[in-house]
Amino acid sequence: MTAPIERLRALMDVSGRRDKAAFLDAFDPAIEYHYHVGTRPLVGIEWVEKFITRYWANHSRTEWVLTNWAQNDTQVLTEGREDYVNADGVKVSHPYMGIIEFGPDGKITAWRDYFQMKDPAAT
């Protein structure tokens, strides 16, 4: 079994290519994804598919940057930023931290993201 960071880097690669089938294949069907603190989590692969379809439709030139990480056998803690151009043509850079948990089969079973909603570089 590959290390959690290697599985995450593979997910980052398919995300960058916007390969939705490969992206969704990284998740356990019962995934619980907390993409925003205070918002109801996405539970189940169907909700993740709806989310990523809408998200990718409203963002272009996306770059997922990982600056720091730590891992154990089943989790990877991440820090970085996501740079993209939103649907209004505005360049956005969101700092984030996240915790991604992997099941015994290597699929993502839980994901919690923590990020700033307002781009600190925005005026």
The other form holds:
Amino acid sequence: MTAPIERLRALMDVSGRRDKAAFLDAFDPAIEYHYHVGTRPLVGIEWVEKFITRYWANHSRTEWVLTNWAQNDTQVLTEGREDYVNADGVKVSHPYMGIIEFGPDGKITAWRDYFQMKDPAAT
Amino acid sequence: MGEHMKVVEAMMAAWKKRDVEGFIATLSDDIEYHWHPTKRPAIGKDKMRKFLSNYEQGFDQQEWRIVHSAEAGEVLFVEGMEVLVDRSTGVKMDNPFVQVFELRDGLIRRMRDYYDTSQVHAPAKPDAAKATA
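Having seen the form predicted alone, could you give me the form predicted together with the partner chain?
The next block holds the full complex; its first chain is the one shown before.
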């Protein structure tokens, strides 16, 4: 299996191009996506599609920046930030930490993002 | 277990005994601890002693465990769970977290915590709970 970080970088690439089909192809159909740890996760690829459709509609000039990462056999643990302009036109830089888990076929089976839910631009 | 993880395990073991100096001994003199995403970090061992004192006053940490980890160069990531009782309210809570450590010469020189502060307020500062709730 390709190393987790390489799979993640491929996903970041298709995300940057907003290629939804390629983006969704990276996920296992039974994906459990904690877009915010502490909030009920999205389970299943249909929910990920709804999430990313809405996210891309409400966020412009998105940039996904990795500052640190480490990986084991099946997971990549990342630290970084998301820069974007929100639906109100406010530029936001949002630090986060995310863990992505891959199955034997290389698809993403679980994803957990840790960050402050409150929009930093609102503080 | 990687070498960095052994240092963090030693830090955790010290804290579970409330051995403050054992905890401090795992840190470099220039330790920089980002304990909150939007607050100033605690820098240096004296600030860390103060932080630990405030933390212990604010919370009874009943459980602290790591479920996943990975190392790369000087960096160690851990994902885990702590169970806390807020001493001011008696409320018990699960606090899932991630910590990113940077180590040098077998000592922790930087720590950054990621969690949602709407669920866990700053230690020993009850007003912060109102501000972030």
